[in-house]
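Just the one chain here, laid out as structure tokens, in the form predicted on its own.
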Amino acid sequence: MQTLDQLRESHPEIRADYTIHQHWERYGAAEHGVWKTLYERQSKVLPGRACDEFLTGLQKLHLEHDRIPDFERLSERLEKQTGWRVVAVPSLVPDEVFFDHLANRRFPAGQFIRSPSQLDYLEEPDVFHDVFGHVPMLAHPVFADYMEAYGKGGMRALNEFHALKNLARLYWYTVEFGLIRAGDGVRLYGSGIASSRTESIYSVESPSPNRIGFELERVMRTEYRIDDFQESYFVIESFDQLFAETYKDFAALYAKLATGATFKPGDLLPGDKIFTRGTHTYVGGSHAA
């Protein structure tokens, strides 16, 4: 991650909070074309796989399908829904900066877009991942509140408890790679899934990964992988459940997490609630397709 001074060489207007001007007018036809290709591709795979709340967010915000959205115009629409805004950043930002943005209902989004050769994999999140993947859920009032609470909790984890590792796992398994139980199965809402054609299909249809009922301590003890599809996904019952489970003082939980087991991404535990592709669940330590 580059420092503010390093970033200032390529972005002289960068502010202390790492935000920059989006400079929407500088995007060329090729960059808008990548957005259009990705948008059209996801539009074909998400119906029936993404949760209704995500798809409703897309509709409410009127995300452009043929060009990279202008953050100012997008923020005007989003702010009317939940009070959030989208701010441009040149790359990943330090933890304390990220948490401060979330705590103040600002979502930092990458300004750049991937190249045509990187449609299926990108190490650093770009504007498509950040805007198409994240922003629709920010139009949902309960999830928007959850994200603000996460930012505030992140500041405490950083400054008081030194527990970022555990809190990062919560973000990973909800905001980035979360699944939710729907009436006829599981659906995706995590941005890392929603912005990926292959993982959108894999996460809800493949017999390979574990789909485990969300339990806060279990999630925060579970490592994750960044180099491949997830070996396990955690399934919430509702966004109200997610907010209620995480809108609390984590002090006692952090103390508990300081000792005890850490689980590998593919581990199954005897008490795990396992979701199959349908709505049925069972408790056990093995996986069913």
Contents of the next structure:
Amino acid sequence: MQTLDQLRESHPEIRADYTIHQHWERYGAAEHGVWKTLYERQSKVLPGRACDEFLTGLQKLHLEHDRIPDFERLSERLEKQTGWRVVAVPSLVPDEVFFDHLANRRFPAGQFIRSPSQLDYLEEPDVFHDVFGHVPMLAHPVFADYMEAYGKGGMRALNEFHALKNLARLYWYTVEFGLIRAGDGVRLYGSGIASSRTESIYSVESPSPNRIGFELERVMRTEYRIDDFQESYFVIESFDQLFAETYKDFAALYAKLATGATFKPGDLLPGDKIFTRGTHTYVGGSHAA
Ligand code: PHE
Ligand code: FE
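Taking the form predicted on its own as the starting point, write out the structure of the form predicted in complex with ligand PHE.
Now the complete complex, all chains and molecules, led by this one.
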């Protein structure tokens, strides 16, 4: 990650909170074209795979399908729904800056868009991942509250508990790669899935990954991989459940997490509730997390 001073060379107007101008007027036709291509691909794969809350968010926000959204206009619409706004940042920002934005209902979004040769994979979050992937769920009132709480919790984890590793796993397995039970199947809501055509299909349909019932401590003990499809996804019952389980004081949990097991991304444990072909079964026993 670059420092503010380094970033000032490419973004002279960068502010102390790492926000920059989106400079929407500077996007060219090719850049809007990349957005349009990605949007069209996702509109084909998401129905039946993304949860209703995600699809409703897309509609409620009237997210632009043929051009990169102007954050100012998008923020006006989003603010009416849940009080959130979208602000532009160069790309990754320091943890405390990120948490401060979330705690104040500002979602920091990358301003650049991937090149046409990187439609399927890129290493840093761009505007398509950040806006198409994340913003629809921010129009959902409970998820919007969850994200704000996460920002506040991030500050505590960083400064008081030094437990960022554990908390980051929660973000990864919910906000970025979360699945939710829907009837007798699972649907996706995680932004990292929703902005990827191949993982949108893989996460809900492939027989290969584990789909494990969400359990807070289990998730916070599980490492994740950033370089390939997930080997395990965690499935929440509802956004109310997610909020209820996380909106409690983590102090005791962090103390517990300071010792004990860490799980590999692909591990299956006794006690994991496994979702297969839409139904779920218990592996049995209870895991000693
Ligand atoms: N409950 C967490 C804490 O006490 C904060 C938090 C809320 C974290 C929601 C993540 C999601 O620190
Ligand atoms: Fe993301």
